[in-house]
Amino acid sequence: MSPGYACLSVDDIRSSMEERGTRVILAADFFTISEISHILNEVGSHICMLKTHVDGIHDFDLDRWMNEVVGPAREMGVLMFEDRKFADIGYVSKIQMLGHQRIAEWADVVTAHRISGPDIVEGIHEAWRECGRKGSVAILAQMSSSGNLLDEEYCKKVVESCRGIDGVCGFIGNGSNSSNISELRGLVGSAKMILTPGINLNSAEARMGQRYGHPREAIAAGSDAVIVGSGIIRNADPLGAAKKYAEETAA
């Protein structure tokens, strides 16, 4: 990382999960900005991060989505992930972060491709300074979709290329099978972190080309969060349902 970006360091991130006894990421695929607020006051307590598809809210308002949901979740001590995926060049994943929903002014961090070179992690931590904040990005290496490009040989080049830079605190690997993790971590050493979805305690909720594997396996195969949605948001209770994710996922 160039001279400059003040980061959201990997020890900072380990630190915050540490300190809120939970390695669950909540992944609030709601449409709604009450939906979303009313999922994060409901289990907040048993969550590290709150992730989003900020694009994908039906009724986005900035000032409400930093009253209702990025002020609490920061009282809270929950870190704000945006899974926008960037994958264009830096200049451009620069502005997208600056743009209409203004990532940069309200994420921690935020989840990008590393296909299209290493100037888009220059690109967004730029976008942060400006903002006169600091983040930190998590490369996809692996996904757990099926029928997804991203092979063996494709993981290799994103984890080598990217694993000497301050600016990546990590990747993103295939929760629903724990070799994968395991030859992930493997690659990536202690330094990085490993962040996995396609983790449910019920795989049945698999839909469209999702696989699922069982957060207690993800994190003995070396994942140092687990990204859950359905089996919190769409379980009948929500808080419970949490609580039991942060204690299967328990060090």
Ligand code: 5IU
Second form
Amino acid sequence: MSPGYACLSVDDIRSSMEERGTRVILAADFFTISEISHILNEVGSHICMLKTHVDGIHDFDLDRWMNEVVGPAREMGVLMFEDRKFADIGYVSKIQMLGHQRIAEWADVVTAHRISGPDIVEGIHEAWRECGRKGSVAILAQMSSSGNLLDEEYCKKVVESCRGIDGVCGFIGNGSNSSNISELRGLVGSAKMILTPGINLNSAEARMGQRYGHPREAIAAGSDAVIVGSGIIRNADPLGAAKKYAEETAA
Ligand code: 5IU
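Next, report the structure of the form predicted in complex with the named molecule; the form predicted on its own has already been given.
Okay, now the whole complex, with that chain kicking things off.
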């Protein structure tokens, strides 16, 4: 399907990961801009993307965000991944992309649910287009949290309806379960990416329904990149941990 807009392509993203030699997406789940800026400076050379939840940042200020986080990430070649999980109709997702956090101005990849219909992808891309930028959408096909309602049938419908859309770079899969990842890879084929949260070398760290799998197993099962938060940011040595996760995911 050829959209009327430019997208960040799967090839662009995969070659940026290849160049950086790491398949680790850092989940920087912090409350302040300075903590995020600090972790980026510390572990930036071992990650390919910086995943944020911008609505969780207490002191959010767009100028500081652009100067202290987005600018340095761009200089390092780290893609900005806003895990916003858009879920509304296309138009509302567009206005959320263009809201006070100005996600469209800095995010390269955003997450979205498929629940409201495929036009959500169009709405998100319209926002990027209005900012003169391009990006791509990762659609939730599975989740790592226990008791989630994204069952096999839903996952199949999501993949079948989105794998032909150029503005979609891939799918979020359940990193805690390698057979879920292999099944997802079977549905997706090789043209789109699979990004997997629910990854930690110490599965005992899981809390509040999170489940964890091993990074090497996730990659072996077909994941393009692993999303790691606590395993790095709560480690006493974040730099050593980031290096270790990057090594575990090396091809
Ligand atoms: N995240 C998940 N599971 C999911 C999806 C997103 O954990 O199914 I979709 C996010 C939440 C958090 C990060 O920002 O990935 C994982 O962090 P930890 O490695 O600290 O569990």
